[in-house]
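Given as C-alpha cells, the chain that follows is alone and in the form predicted on its own.
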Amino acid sequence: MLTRIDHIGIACLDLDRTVEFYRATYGFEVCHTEVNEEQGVREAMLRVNGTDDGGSSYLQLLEPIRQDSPVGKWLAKNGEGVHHIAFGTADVDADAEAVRGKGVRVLYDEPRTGSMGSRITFLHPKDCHGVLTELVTSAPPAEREH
C-alpha cells in the first residue's frame, strides 16, 4: 500500500521568502515549481532525500494564488504552518478504494493531477485525527514535469 512519506505540504504567505529560509537554514535546493491554477497556488518542491522504492521526499511550499483558493482559505484560517502530509503509493485508485472500505472519507471520487504530473488524491482531516491527507503516485521520471 503507502510506500513512503512523499511530502509535507506547508502553508506560506510569501513562497520565495519560505523557500530562501529553508535554503539558509537546512541546505534544501528547489527541485520543482509550479503554478496550480487547480487548486490555486504556486509551489516548490525542495527534495529532502531519496528512498528504497526510488522515490523522494519532499517539502512542498505552497502560496495561494487567489484567496478563495483551499490553501488560502486554510491560510485566513490557520496561518502558516504544515497543511498536509502525503504519503506515495504505487497506485491511488486502488489505495483510495481500500481507505474508502474501511470508511474514510475520499475527498476526490477520481484523482485529480498533482505536483510533478502525479495523481493525487486528499482524504478528510475528520476521519484521519485532524490531518489532511494526501495520498500520491508518481509519475513515471520520463513524464515528470520539470
Contents of the next structure:
There are 2 protein chains.
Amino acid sequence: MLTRIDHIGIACLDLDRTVEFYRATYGFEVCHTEVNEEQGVREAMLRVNGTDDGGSSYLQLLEPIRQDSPVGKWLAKNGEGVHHIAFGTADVDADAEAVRGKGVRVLYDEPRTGSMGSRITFLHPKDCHGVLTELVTSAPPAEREH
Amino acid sequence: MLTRIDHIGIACLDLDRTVEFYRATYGFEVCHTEVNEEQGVREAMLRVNGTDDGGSSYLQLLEPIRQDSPVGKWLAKNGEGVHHIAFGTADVDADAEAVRGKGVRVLYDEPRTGSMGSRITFLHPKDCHGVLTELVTSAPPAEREH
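Switch from the form predicted on its own to the form predicted together with another copy of the chain and print that structure.
Below is the whole assembly, all chains and molecules, this chain first.
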C-alpha cells in the first residue's frame, strides 16, 4: 500500500548549482548525498516535510555521472526537469508484485538499492500515463546510509 | 516559508481514464474535482498523505478544456507526464515576493485561485532548473470549495 509521496526526482546538469538554487531560493537544505554507481547518478536529498505514515517527503536532485546512464540520456533528450515521482510503501516487494499483476510493467525483477539504503523499483512510464514512477521502501533508521 | 510538497501536477489527455488508472493501480481515490476556467483545465485531486505542517500531499490530474490553454499547449509538445510541482506555504504572497526578490520570475502579479479555493502562483521554469514550480496557500477549511 502506497502511503506517501516519498520524493520528486529532478534531473539536473550541475548538482552543486541546483542544490544552491534550492537552498538560496527556498531554504531547503541537503540532508544526504551519495553516488549510486548502478543508477549512474550523483544525488542530493532535500527533506521538505514529514508525512503521516512516519516517513518524509524529499526532493531528489540527480546529476548523471555517465552520459549513457538513464538520467544522462533523459537529460540529453528533455533538458533539466522532473524525471520521476516516487511513492513510499512499507513493502515494495508486495506492491511491485501487485502492480505487475495489474498489467503495469515493472522495470526490475527484484527491487534494487536506492537513496539512503532504501529498496526501490520503477514502473514503465508508458504504462503510467507518461509518468516514470518509483516505488520505495525506506531502510530502517539504523540501516540508513548517511 | 515552504513547509510541504503540496501536490504534483500531472497533465493527461483523458481525466476519467487517468483517474481510473490511479484508482485501480494504487488505490488512490479522488477527493475533489473542479473545472478551473481561468487555467483552462478540468482537474481531479487525489490525496496521498497528510503532512506535518497540518496539510496534505496530493496528485493533481489535469486535462485541458482548451487546446490553447497552458496545459493544452504543454501536452501537445510533451505528451502526458509531470507538468509541475507545488510547495505549500502559509503565506503565498510573502513567499512569492521573497522569491521575486531573489531574481526568480513569478508569473502572476498577484496570486490567483487554485484547487479547492487555494491561492497560487507559478515560478518560471527557466529560472528553476526546468521545473515549473507552484506556490500554494490552502484555503481555511471552512472556505474550501468541495
